[in-house]
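Okay, so here's just one chain, in structure tokens, the form predicted on its own.
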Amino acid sequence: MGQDLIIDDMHVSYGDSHILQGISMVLHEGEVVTLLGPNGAGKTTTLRGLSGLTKATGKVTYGKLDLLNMKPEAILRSGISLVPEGRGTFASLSTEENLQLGGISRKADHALEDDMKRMYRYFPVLEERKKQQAGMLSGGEQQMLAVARALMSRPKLLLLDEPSFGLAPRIIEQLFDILKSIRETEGISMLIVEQNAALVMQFADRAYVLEAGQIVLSGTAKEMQNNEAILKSYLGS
């Protein structure tokens, strides 16, 4: 139905290590879903598998597309964009050049300049820093640039890997407010890997908990927040 992301029995192995052991998840069009769990559970591997950066087996569909048989650039063009862990901006390029690269998959799109202006409305600090080298930005500014650059491809589904990592609480709150605004105004679906469970559960519709490469729990964010045993066992609360 629509542009749903359906993950069915997805496996990933690195050598002899079986990282993902047959996970199954669904993200409906327009939803925000969070993937939680301890370090080493396979959360980042899941996002890399979905974006074509890591070889995965099983079946993963996005609408009518078979993602596991597509190259990363084709997945990007299909409307799925990844904001990787650690920001991954091009440090030697300016903020403006990073944004231009984010829209490169759209070829000769005359709306590119309009989209850069739209990013500056979401992230005013980036306009102030548009001529500055990305490597000279603060951690929070680099994370905002990473999100804005991903949005330049006009995705329908945004994959975010630890967007709050290493940021000050005030910057984290600001970033999630912007993500909320983007969701409300553009209807973008989001799959968010996040260690800050309390924060992301206020934003997400549903949650999955990954442990040792397997989905061990799933439910609405409200159900998860209201279950004290789940909070203590899996979410570090």
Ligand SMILES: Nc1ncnc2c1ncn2[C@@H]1O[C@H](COP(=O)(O)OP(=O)(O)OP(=O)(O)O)[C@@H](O)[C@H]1O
Given for the second form:
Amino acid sequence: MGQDLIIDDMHVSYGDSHILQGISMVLHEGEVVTLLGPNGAGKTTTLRGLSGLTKATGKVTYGKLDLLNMKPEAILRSGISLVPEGRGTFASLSTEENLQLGGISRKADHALEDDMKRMYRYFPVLEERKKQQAGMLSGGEQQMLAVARALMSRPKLLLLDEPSFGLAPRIIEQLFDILKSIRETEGISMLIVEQNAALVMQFADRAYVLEAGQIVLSGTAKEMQNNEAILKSYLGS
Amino acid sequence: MELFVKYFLSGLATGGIYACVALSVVMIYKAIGHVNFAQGEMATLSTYFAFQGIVWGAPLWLAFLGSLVLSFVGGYLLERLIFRRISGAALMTHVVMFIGLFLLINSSMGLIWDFSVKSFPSPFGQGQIGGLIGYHQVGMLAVTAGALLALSIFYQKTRIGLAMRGIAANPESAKLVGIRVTHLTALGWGISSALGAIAGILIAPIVFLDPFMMLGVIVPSFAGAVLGGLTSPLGAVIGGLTIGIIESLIGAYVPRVGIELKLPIAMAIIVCVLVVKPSGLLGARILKRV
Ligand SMILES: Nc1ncnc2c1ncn2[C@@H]1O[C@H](COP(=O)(O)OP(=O)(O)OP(=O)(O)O)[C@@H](O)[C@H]1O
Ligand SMILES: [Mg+2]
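Having seen the form predicted on its own, can you show the form predicted in complex with this ligand?
Below is the whole assembly, all chains and molecules, this chain first.
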């Protein structure tokens, strides 16, 4: 049990359109789970609901907490951090300030400074770009910055929304290598939304497939990789 | 040359006032995306707070400090109790709210303190330095420079300042890193009102206090804010100072009508900037790669 994330019948509507139509998912502490699905399925909406940015109904618990009644800042403080779609860069601020903002919910102490250095070890390019305006970084650098920024709050669960989007294959590989080593060293759980299923399946323990606001399939990464139907529609082979 | 220096300095001193008001406008514009037309009236009200303190016999410094604190709290509450509720509403809603606030404050001041023109004491006394610049103007320059410097240090060096810049740069990401956006937006309104109070208290000994006192200040201040680009605090300061200097020099060198030209010139600058370069000198030139 511990810090499991349990999503039970979560709904989101925008005006008249019922976007998430009662999805249920479980993410155990320490697991890496991926949420796959075509454009417009509601993947981003799911992550926004979990982080408190979008109003959702149903029941979502994280450990003992009832997430759907919490504000984004409280959800962050409970240990859940989102790497948003589009990277969410503080474009007019420097790279370093972006990282400082990532840790702004914490006490300013040595641990915070150490974490900053740790991020620069994971992502050396960010240290080189430390004083540069973050909006000027390349897409890959901004994605790394988004991950590092989210980690600065010391989350126990990291939500990632299409981290590979728009990046060159070499950069994607580099990014996922770093995510793997972050998982190994920090023991953080991850929920990764991806369209690049082949890539994320090598890394994830389990997968869910979302289509038109409903979970249509789920299973371990191995099961999914052996499933013809999924291979066709999501793994692009 | 001596004439030039004299009017340059006096323009700089008035420009400092414009800079403060322009900055208070920009702070709110950055927070909510709208220009608060009632900024000048709020500053006038702050000045009346100080006036009332003096009438009650408080020492000047205490009256001024009291006004600053009240203005800060007032600005904070204004956001929490009123503007928070219409955040995200259409432009027209905001325009109506600002006009309503303007009229409400203006007529309340008339009701409480009547519309007569009142003299307001300068904390710096009367007198001139070398026939070039008055004590009060030197004081104005020093106080506005000090306030702007303190504010810049606050934004650049403190964590709350960083958080406020984060909100301006990306409100949604600010929420995601755990910033209490609503609280800090209200704080921004508080700081903005306090800045207006400083401007009002400093200008009142020169233009005298009445409910319309800030009308002559708000237009050049808007011009300064627009010239600076509306989204840039530094731009607002540079813009405000520039307008003050231009105005003063024209008043000095253009015979007879120079003084009358102040407001038209400010308006002309607003129009020119909006037509030729809407982003002003420093506004929203965030370099972005796609
Ligand atoms: N703010 C909004 N208002 C109205 N409809 C919205 C809003 N945000 C998203 N939608 C709609 O909700 C549906 C799901 O959107 P969502 O962004 O969650 O999809 P997604 O699975 O993340 O897609 P993508 O792969 O393109 O990122 C889409 O049809 C979208 O048009
Ligand atoms: Mg999406």
